[in-house]
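Just one chain is shown here, as structure tokens, and it is the form predicted alone.
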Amino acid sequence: MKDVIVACDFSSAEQVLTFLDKFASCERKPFVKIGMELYYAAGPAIVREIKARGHRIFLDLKLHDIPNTVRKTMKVLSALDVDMTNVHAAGTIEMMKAALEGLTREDGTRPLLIAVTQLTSTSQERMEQDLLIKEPIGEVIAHYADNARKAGLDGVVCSPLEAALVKERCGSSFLAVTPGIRFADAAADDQVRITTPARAKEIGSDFIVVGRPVTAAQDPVAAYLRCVEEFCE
């Protein structure tokens, strides 16, 4: 099934329960994305009062070291009963394997887990002459969604464009979950590689992460229901 994941992308457990006040009487309780700035902002504690409020949770860490720190942290993160977690497919098919050991619990259930390939801010250029790789950047998504369907994960953030990439590599059932995404009518910020709701169910996402668009609009709840239609409907 399709879903939109709305960026809480707050600083403080304040503003991020103020803005989910607003979706109170909505029907669609949102799946909630908390990244680093909440989760460091407010710990362990704002995971657990937004899950107690109904909504789903993709716990945006995109964690990234040596395998045994990982399979460590991921046995810790596995508590929070969250339903989808992350790592950067740069930290190699080993520690991707370690991630996945460690947040497997000892009933055998978990969280989806999804490996980050390339952020959806990342150009061809700046992966050239930053990171000093010279492949095309489809190629390089596609050979880390690859090894993270090796390591046995769930899927991976990608941009929109390559949605259907790394689907034609790793399967349909390979998920393909999507930031960068904007209303055509928007701006793109910081972004660099976008495409609207509509445009991402077409080529293959199977969730989008829409933030700004959603949680900067003068009525949230009509943006994230916009959403919904175009690309869950």
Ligand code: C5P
Contents of the next structure:
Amino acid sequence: MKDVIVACDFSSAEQVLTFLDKFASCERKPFVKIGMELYYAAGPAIVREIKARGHRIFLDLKLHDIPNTVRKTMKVLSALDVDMTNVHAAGTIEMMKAALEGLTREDGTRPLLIAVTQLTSTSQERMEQDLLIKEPIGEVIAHYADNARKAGLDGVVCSPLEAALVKERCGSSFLAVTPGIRFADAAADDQVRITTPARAKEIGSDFIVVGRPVTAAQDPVAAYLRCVEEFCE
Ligand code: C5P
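Just the form predicted alone so far, so send over the form predicted together with the named molecule.
Starting with the chain above, the whole complex follows.
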């Protein structure tokens, strides 16, 4: 089922809990993304606290290291009972397989595991010049997505503009989790490959990840519900 994930990019437990308190009377409990900023500041305790408040959690730590380290780290994270977590596809198929192994609990259950393809802040030009990757960015993303599928992962993080391409290459049940979302009337910030919640729905995203358009809005609950209305309904 399609859902809106709110990227809670705050640097303290107090800030994120104050933000989430605003949703206390909201008819829908946001799916929350905890990224590096908050996790490094507030640690596993904040994950447990937000989970205890009844939110689903995407732990966005984008692991990228040697397979053995990623396997052991995922084993630690699997005890946190999050709903989704991720690695960089650039870490190779072997690393993604190791991540999946580490994340799978003894009873066979595990959170969804997805792979970052190319960050939505990366342009074709930067990929060519800084990373020395010369192929069209769409082809790179489709290839990374296919590697993630081969490793047994559930889907990828990609720009909404590439969701259709990913589905075409990897099948319709392979998840496209898409940041880079902006309302039609708003600023892009540092994101490059962006679109609106409504368009992300048309292209085939399964989850949109929305940060500043909600967290920095004057009325975050209204901004969140606008995303839900455009994307889920
Ligand atoms: O504030 P904004 O809506 O740009 O936030 C997008 C969120 O999605 C950030 O937390 C960012 O780390 C994350 N993200 C991204 N591009 C990716 C993967 C994750 O923007 N490819």
